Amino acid sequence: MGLESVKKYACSAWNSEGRKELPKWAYRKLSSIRTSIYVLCLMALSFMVGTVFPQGESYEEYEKAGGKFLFFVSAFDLLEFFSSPLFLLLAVVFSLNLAICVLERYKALFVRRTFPKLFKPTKSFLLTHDRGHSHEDVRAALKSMKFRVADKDGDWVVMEKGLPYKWLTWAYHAGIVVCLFGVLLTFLFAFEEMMTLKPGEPQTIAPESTGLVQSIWQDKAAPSDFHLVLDKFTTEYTEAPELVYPDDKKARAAIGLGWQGLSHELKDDSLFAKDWWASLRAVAGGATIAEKKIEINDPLELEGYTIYLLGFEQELKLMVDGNPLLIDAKADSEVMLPNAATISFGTLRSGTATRVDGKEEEFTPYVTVRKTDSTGDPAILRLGDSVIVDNVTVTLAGFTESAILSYRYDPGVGVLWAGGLVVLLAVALRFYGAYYLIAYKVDDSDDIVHLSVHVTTKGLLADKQKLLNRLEARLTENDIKPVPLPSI
């Protein structure tokens, strides 16, 4: 045969049987255990690889600061692994693989189940119940301790109790496939953008992007239907006494050895920030829709968008030497006043703090003021007061603070939910749930009856001489007990 029939005889064969024997290699191999387990190893591998080289930072700004591996970085996109085709392509075969292995556990739960013909007596002893009634007896015991027949039909009677291992495990899979589907329906619909929010100043969502799917027939999401409105902004705080750690090494080493206690001071500026909240308000059609005072993470829920409060801007407005022109200041930055020296604004104190006696009072908004160039403490400056920097009169004659707010439309975060969920249950489940398998057989063939019982366990909860207790004292309830005879 010349090298050309062979040729022919390749093609033929895996034209006739290749391309049928193809799609059965490849669900063998998506529903195998062992392909799940190298499918998660990779998966290991690239989320080290996620987290060692920067994600997001440009190649450019990655080899300006030194960054190794460069052609390496370059060929696999490793800046944006996470959407890389080869994590993409990894991602696909880890999902049809825990698929088709849901789809097989599924099968198989409807499968009739197998025990084996003989068992290894876990416990034995006998019984004084009519030979003819015994099994009758033993069942009817079982079933009051709520066990259910699983298999009768060979020599040993298999009954079990609690929810069977394979629907946790199949529960199990199918929340995580559900999870998968989740993360699914986020990347390829979910964008976020940032909004500035200030009081008196309605806004409307317009973001500029859009989720991937939406991206192919339009260049940004429309607007909402509804305007967002800020009616407060208030930070809480709580008054804390400072620590004051001595200058000389003998005051510390005293410390240090317990010889002197330590000392604080309750200072002017010892308010630490513990929360900050807003208020919104969504309006449409000059009614309010929906009122939420929002946290740090508890977002406003409305209309698909996740709305989060991630946190504020402040606007200070400085009157100089009593000229009714307020300047414009932003806190925490600096200002150059006319015809003085550049000073600089620390972060503004404003809205409620607990005190150290335990009451909670609202206070006067201050800020604090200091030179540029200075080393000094800075001074004080309370909304109504005046400063006097090289002559000239700074006052605080009021400020605005405004809320960054983060907007997010995300279909799959329910979807994830209600994945995880199934997964933490089926988990829970099936570490602390009492999961038993009995399997007894009882030997009639003389006067006396025995009584054999193999006990299988499963979960934290399941004790296993408790139930073989139970099941004995049930059993023998009505046995005659010998009775020591009294003492002379």
Contents of the next structure:
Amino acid sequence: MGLESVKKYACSAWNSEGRKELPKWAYRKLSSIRTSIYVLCLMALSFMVGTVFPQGESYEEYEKAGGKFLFFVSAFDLLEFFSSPLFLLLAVVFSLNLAICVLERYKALFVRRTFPKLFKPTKSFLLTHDRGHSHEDVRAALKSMKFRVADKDGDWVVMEKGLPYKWLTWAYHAGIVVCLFGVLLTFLFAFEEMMTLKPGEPQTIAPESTGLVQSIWQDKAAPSDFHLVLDKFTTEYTEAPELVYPDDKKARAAIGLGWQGLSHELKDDSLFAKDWWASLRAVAGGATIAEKKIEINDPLELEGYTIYLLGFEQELKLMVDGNPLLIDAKADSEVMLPNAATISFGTLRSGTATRVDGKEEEFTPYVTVRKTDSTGDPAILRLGDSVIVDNVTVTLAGFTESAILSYRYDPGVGVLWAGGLVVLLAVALRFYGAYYLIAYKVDDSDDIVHLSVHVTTKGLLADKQKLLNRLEARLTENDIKPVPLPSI
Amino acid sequence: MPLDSILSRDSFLLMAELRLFWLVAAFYAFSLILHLFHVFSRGESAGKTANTLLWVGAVIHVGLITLRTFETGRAPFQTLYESLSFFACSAVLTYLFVSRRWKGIYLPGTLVAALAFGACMYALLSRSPAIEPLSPPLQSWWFEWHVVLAFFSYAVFIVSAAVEISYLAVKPLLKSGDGQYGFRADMLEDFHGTALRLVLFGFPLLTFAIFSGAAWANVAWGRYWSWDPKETWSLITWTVFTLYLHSKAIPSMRGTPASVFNILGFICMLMTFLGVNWLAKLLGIPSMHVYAV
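Mind giving me the form predicted in complex with the partner chain, seeing as the form predicted alone was just shown?
Let us now look at the entire complex, which starts with that chain.
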């Protein structure tokens, strides 16, 4: 799409003739591979822009963090670049280009193929039989090698074998169009939110938002007609010894050269959460309609929603100086004690642990605790035990674990996977599979019968030399006694 | 077995592994030095020895990765330390496999040896070799498929770029008519064709790696695409290799422009694997691929 031609059409678009021509010109341009190359270049550049600026950050946060190019960031919506008008416009042009190319290539699939009148021979053989006999023998040999006739009307007979590469090329482009349609469905209709589900406190899915299209007629999606119940939250740990390894590069080199040793140590709190599950139940009208122990990588799908386990939240029940009034505190947070220092809690550990020696055991739940301003190792506070901080006794009296869930409605996923499957299959078959086109001619113009063969291949598994060797072997089997001539 | 014995055994195995890894890095380093000597002297013997050293390094490296797999009891590419090792080994193995076709040509090995050595040194000096349990998001059968295919495509793209760069370097030298670096004028185009064939081989792998990553993200994070920097750079890499393949279909772009796209694709691949971590750290952009950082 040269700049001159753009100028020419931009100028002529003002007259009526130009207005008629413009759509045709645009269609023609959008169906060319050259345009695809320009659009793909712009797409790649736009993707790069999206990785340079922190997506989703507010303008104020960006400015506060010392962000630069404020004018451009604001003008081009660079902090929400992938939903900005500029990017969406580019995505529309890309989609149009791809869709039009797919349509045009589809039409081309049904156009009768034409072959050149002359082919440059890949290999030539001298034959011992007469022309007619040789011609029949060559065709029979190729047919026995599963070749089918593509054109027999010219001087050269054209035969082919293998996967229909033109269809495959079209199929993976069409598959990408289907994927883009899936992405469009996601963009228009999908929404997701989070919820914290506590044990013994059923909740309905009550979104505060909805998809882009649904937002035209409703502010938020309707609540679900089922309740979610968290029956149990389970965590499994494994004991992970810590490697004592220096940060200094020279010391690391010394270990590698055997000048220094290496060791592992087991600390008081060396448990690593290797897995966690939430036993969920969906209840509607008093009956359980679904039940699943969900974990990361294994969500629950129910009535259009996919419910994921994102993490967990732990609430500690603390007794201070024996006071029966318990204080609620969150794990991984700070708590200001009455008349004492602020203390920081770590993550509460509860469940079963696999020890270094392979033994599994259920352990007493505990949480690490330290004075916020101290730098020493934290203390371990077990369930029912106490620690004394600035003469204040803190007892871990209990805890609850809640599941942090996200739920998502996304009608585009299925479409995307269907398109993706087509893309993967077609790409693999087209790129790896073998396709051969062979054109041959038996000639006796110099009173010597010779066979000229031209071979074209597609796909990485296609082996031109192997095919020629096989052909020679077949012809020999048929007693045609081919004598290879030097390549031209 | 008593706890102390278990810890001592683990330390001993890790120590042995580290020493082997340093040995592998040394082989790659010597191979790189000899490859560079080959580049400047154009002597065949230096190239041949460099190639042999690469072979020896690769054999030990395979043993090292096998040892790591037994030590960890899982696929050996969870942490960046492991990924760098796997990256280097797969690139060298792919190069050695592909280069069997070329007799007396060692030039492309320079880039491969440099990358392998660089990756090994980065792992050894900047990353911890500690064996970490597999975190819950990684406990998925997509983990092996996604990572293996991505690394396999990376390895293929590295060799393709090495061929492309060698071709661009040698082409003007061959105009004089003499053989250069083991090349003859009649074999140059076939050699260059290897770069395209490698991209044709790697492109479906990268496509599958991106799709499998999206499928995995969909079940683990609740959305198949988050415009995370790593995801976006993998899409950029894919787009650039798409550009390369399309430019091969246009006669006027088949030459230098296509070669430029191939080399750009290789740079984008490096950005996807490593550069994006640096970029995210430099610009303070959060990444969901924290375990790969």
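Positions refer to the first chain, counted from 1. Note that the coordinates shown come from a computational prediction; the quantities given were computed from them, not determined experimentally. Heads up, when I say rigid core I mean the largest set of C-alphas that superpose within 1.5 Å between the two forms.
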Residue 107 C-alpha shift between the two forms of 2 Å or more, rigid core reference: no
Core-aligned CA displacement of residue 227 at least 2 Å between the two forms: no
Threshold 2 Å Cα movement between the two forms for residue 151, core superposed: yes
